[in-house]
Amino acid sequence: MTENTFDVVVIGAGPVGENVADRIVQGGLTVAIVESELVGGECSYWACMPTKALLRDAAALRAVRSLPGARAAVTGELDAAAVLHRRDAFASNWDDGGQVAWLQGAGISLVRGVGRISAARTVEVTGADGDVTVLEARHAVVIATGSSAVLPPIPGLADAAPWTSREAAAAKAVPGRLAIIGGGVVGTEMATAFSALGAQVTMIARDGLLPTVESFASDLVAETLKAQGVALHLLTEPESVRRDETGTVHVALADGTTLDADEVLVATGRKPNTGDLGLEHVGLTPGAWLHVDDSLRVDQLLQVVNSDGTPVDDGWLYAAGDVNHRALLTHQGKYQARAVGDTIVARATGAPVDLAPWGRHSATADERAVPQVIFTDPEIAAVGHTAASAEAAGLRIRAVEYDVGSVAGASLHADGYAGRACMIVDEDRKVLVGFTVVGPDVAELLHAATIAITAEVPIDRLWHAVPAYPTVSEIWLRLLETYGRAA
């Protein structure tokens, strides 16, 4: 058995983890990262990057598709082999090097293996070969050791060997059918994915399709989608899976369907990666969501108090990415990682920490300003509150819609371009609380969306935040003309 001790130790080097080890050691003080698969994380080999690139020579051909001199150069099909070849470049051939010595280079000591927590301020890794090394943390453990893929409880699904976003994201070859159980991003991503590359491809959406977002958005993509030849099998749900022994699957749905595939690709929802971090050893719940405080502490051990009123905890525990629930976004992962990274580096040096919103230690975007693209065809881009989410929460607010296509720069940009767009104004403070668009090419719309609602900029000065002339940007003009500005 080996002991080190360090100021800080990560369990987790995904994304969110690399970003709090960076920190900890830009603000001078030691850390360790443990990591028991790739280096790199979800993100790197099985999600963000892999699949973006699935999808992504699927809309290059749709947007020469779109302008008539162009489509007269296009003679051929996509060519699946080299679309999962360049897919394979861009998960690094699942091979972590490269990440590994951008550790190495920024002074991050990296431990292989199972880190568990085995006391405060004390992770035990066993590696591989079964050898444990004892981690002691001088001032904070830091969980980041993301979500996984949850299967639903259907009969026969187990067995049947399903893809989940993992398998999905490496596939070696495009299967001839494929179903897909789930209708939230993952679930049409990869529909969106897998049909431009030559399957025939069903999805089961209990819910509906991406039920979150404003339905105009949904309603355009799901028109794209049957368009294109995806069978949706929306308001129903599977009742049992089966494989049988040529390898066909077999989908029975609720409504008294039956479908046939030969992959099925579950896409129903994540589970935080903490069931097997000794979560016990510090009264904590293995498997089970880390709750946290604005610092990102995790807050249930900051809840138990000695006879004296004060915390038998003193802060020692944190958690940032998908496993406390706040925001299951790559970038908003990173995001809250700067924030713990120096949250841990100001309380270890006795610096102020300003937990203020907006100030430099609080993730307060993850309340009010969240930004995501979902790579559907055609896009979606969305910052903050739907007109549901923001009346839900109380807001008197003013949702103003927009074709578009009836903006100059989205008819340069394609023909018959098909869009629309959305923003929700706060009428008490007259700012953006909301903002969502869809249509092709629409994601570098974004954030500026996300400026705007995060700073707070009035309605009456953004109409001095003029869009250059032709571009679809000019949408926010059209936004604004539509609300009418105030007297």
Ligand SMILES: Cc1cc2nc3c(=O)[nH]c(=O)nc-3n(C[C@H](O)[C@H](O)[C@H](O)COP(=O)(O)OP(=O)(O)OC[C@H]3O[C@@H](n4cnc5c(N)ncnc54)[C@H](O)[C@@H]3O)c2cc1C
Contents of the next structure:
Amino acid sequence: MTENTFDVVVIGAGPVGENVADRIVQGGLTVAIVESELVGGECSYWACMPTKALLRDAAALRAVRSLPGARAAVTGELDAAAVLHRRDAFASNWDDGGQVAWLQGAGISLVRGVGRISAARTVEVTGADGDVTVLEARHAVVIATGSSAVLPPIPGLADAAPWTSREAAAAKAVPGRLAIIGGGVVGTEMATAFSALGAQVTMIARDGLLPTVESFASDLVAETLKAQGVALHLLTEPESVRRDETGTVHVALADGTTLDADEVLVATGRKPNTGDLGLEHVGLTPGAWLHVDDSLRVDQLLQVVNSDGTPVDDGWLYAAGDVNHRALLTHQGKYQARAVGDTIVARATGAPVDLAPWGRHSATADERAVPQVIFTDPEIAAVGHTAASAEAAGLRIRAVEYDVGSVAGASLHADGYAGRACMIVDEDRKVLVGFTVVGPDVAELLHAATIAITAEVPIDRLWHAVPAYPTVSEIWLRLLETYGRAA
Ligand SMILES: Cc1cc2nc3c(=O)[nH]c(=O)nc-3n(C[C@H](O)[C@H](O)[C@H](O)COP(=O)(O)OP(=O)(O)OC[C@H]3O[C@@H](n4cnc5c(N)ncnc54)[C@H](O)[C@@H]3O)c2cc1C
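Having seen the form predicted alone, can you show the form predicted in complex with the named molecule?
After this comes the whole thing, all chains and molecules, with the earlier chain placed first.
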């Protein structure tokens, strides 16, 4: 058994853990990071990077085919093998050597193995050879262990060798027929990718497609998927799944339909990687999401007391990224990582901690301005509230919509450009609190909205942010004109 003491111990070297560790070192403290699989986490090998690589070629081809002159230069179909090959490179061929070198260069100590909390400030790491290393943290332990796919308890599913997002992202070949259970972001993106790569795709979505985005956006994606030959079975669910001796998967639906496929992808949500983390040793519930306070400290622990009545936690346990369930997105987890890293350094060095809204150590954007791009055809980009979520939050709002295709820049961008945008204005404060746009290549429009929401730019001032002509950004002008200007 080896023992080591560091200022901070981070469990999980995904994008979030890596960024926490980096901030800790930048702040002059020592840090060890524990990783049981690949340094870089889900995002690098099985999520953001490989899935976007699977989608990119088809998006480029669509863009070319939307212009008659360019279309004439394209004579063939998508080369699926070349797409998968390029995807392999974007997943670094599932080799974390590059990221390990980065950790070393940054002065971060890597300890490979499964990390478990055995007592306050103590993490035991069990390596592949069974050796245990005990890590003591002088100041803090940060849990950044991420999330993994949920397998719903559908009879027969577990025995049918289903794909999760991992197998889809790392697929070595395109199946002839792919059934997808789940109509959220992962389900719709993978339907877009695999149907473009040549699979016959069927989706089963109990709650409809993309139920949390503005319906004009999800409706357009549903229409396009249908036009591309994806069969949609909405508002029904699988009752049983069976893979027969020939390898065919049979999915029996509640509405009486039976679907046949070569592979079945389950995309029905995520669960926290906290089941085997030793949480029971500090009074927490294994398998649960970790709720955090504004400084990303695990707040459930603050309520647990020792036998002498003192709190178990005096500020040593933090959780960042997917595992705290605030926003399951890499960029938002990395934002939390910057906040939590700086908070731990400030507390350790006696510097002031600024947890006021939008303060240096507060992850305020998690609550007000989480940007997300859904890389379907067409793309959806959204930040802040939808009309429904704003109303549910009790805001007095006005939602203003406009067809993106009517903007000169959009009609130049692609023939037949179909898209729509909506801005949500808080009528009491006259600031933007939400923005959604759907259309080809809209992803890069999003950051303007994120800035307007985080900076709380008054609507009157937005009139002075003049979009260049002829760009798709003129959608901003059209939305403001539709909203109207006070006399
Ligand atoms: C298919 C798919 C596509 C996605 N696409 C996007 C996208 O385009 N953009 C975007 O922003 N987000 C995307 N996401 C979400 C994104 O992948 C996650 O938000 C992000 O990976 C979370 O980072 P994390 O560091 O919190 O966790 P993870 O990336 O899951 O990393 C956690 C790390 O902790 C390790 N670990 C777990 N338990 C232990 C333990 N006990 N001991 C040691 N190590 C442990 C794991 O091995 C892993 O390496 C996607 C997700 C999926 C599933």
